[in-house]
Amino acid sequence: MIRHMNIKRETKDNILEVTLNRPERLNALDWDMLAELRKLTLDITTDIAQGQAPRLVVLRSSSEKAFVAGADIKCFASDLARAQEFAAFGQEVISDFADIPVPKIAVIHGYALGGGLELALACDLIATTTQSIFGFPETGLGLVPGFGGTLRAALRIGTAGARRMIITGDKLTGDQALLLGLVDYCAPLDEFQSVLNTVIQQVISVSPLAVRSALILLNELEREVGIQALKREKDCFASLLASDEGKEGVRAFVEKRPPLFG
């Protein structure tokens, strides 16, 4: 039974505010935190069909360390068949998320890595502040991403900019995340909050009904280019699971020490 203890909602003036509340551990996603975010998509997707859509959500971290930093690798660090089933069920949760027909801004402050910086890219918008910091980290770990990165990075900066971000693993910060394209809106810490309630004043002053088109026929174009991309991203993440260098890279993580590759 979901609790609802890491996922805190809020609704003010049509707004939906979602606050992600896993501090302990930097709100890295596992079984429970992703099931109360396919929750909160259910719940707004009969909120639309019922006409009572927020106009606007805003989803955030409720600390300033991260946005979210990365998936709970101690999900599945010793049960590779849990490990397959539980990328699964992230790619599954974040891309229903993704095609909810609401504008969704993403706030980050810290770090967004890993699932993190997918569940970001999720979001139709990406506000953050310039010391935020953004990477994939995975290929670190012998891994890929696995819930839609490889895709999403690519739609929103090329394949050329997620070829760098994935391969390298590189950290960006705020400034260069937007020099690339990955965000949209970066502002000094003391500047931000001016900046996004622009932002969100800008969003809800518009028609929700032609908004609510614009990202049915934007979400479909995205499912039409991504269905077999995303299969295919789950099954290379699957294999390099099982694969001997992406075991060392689980156990490195989990043993706090660098993997041994090759």
The other form holds:
Amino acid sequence: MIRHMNIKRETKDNILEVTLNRPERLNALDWDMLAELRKLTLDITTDIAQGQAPRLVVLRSSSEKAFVAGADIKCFASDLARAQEFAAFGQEVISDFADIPVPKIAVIHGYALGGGLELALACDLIATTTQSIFGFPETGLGLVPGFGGTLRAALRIGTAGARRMIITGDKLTGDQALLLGLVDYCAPLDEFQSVLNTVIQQVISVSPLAVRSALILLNELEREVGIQALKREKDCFASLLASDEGKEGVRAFVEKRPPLFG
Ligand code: COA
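Given the form predicted alone above, produce the structure of the same protein in the form predicted in complex with coenzyme A.
Below: every chain and molecule of the assembly, starting with the one above.
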């Protein structure tokens, strides 16, 4: 049962604008946000089957500060079984979203951390303002990325880049992320809309059938490569949640203090 409307949708000129709207928590992905994301995926899939697919999905945030600041860490602080269920649900929802064969562009301004970066990586294109902040803070919480981020970061920037981001928890600016190949387009805020408009025009000018076919091919390739990796990531995440370090990392965030590891 979805209680809130944290994800807004609007279709204009065959472009589906999706706005994440939980600004008071920097769009942290909780059960409701994930349930709404799953509903969005189901609705787009139905539209495709009925020949009413949008040409493009533009995924953005209503927050001035964040695209998404991660999975909602408070959802990991519940009892272990429920926390593990939440992590598995998040991975499944984001993977199903990634599989939609309609081009999806993530528009980032502000923080794209942890689960937020994983959601961006589930999009086909990522556009960012220069001053945005990208990172995987999970190891600082005693965890690993659990919403498909180990797989999709490695596929996008190679295992070397993924190792650096995940092991260090480094925060990258938009232009650093562009250099690493983590994002596709980066511009200062005052030029950003014009860069984005150009990309949107490009994507909606080509054949929708050909684009859909290409995405089906690429998505199947990633599923084939990734199915075992996603399963291992899910199991690893669950066992870290049950570990002393995982429990300490999550508890420390909730108690607003630095964690004590080792
Ligand atoms: N999970 C749960 N709550 C989150 C959150 C997350 N991932 N990210 C932000 N929030 C909450 C904060 O706890 C705060 O709630 P409060 O007002 O009840 O204290 C609210 O959103 C606003 O965030 P705040 O921390 O006050 O903003 P800030 O500008 O000082 O810091 C961040 C921004 C992104 C640096 C900081 O919120 C942060 O480090 N968030 C966690 C990032 C993370 O580890 N993500 C990976 C999760 S797996």
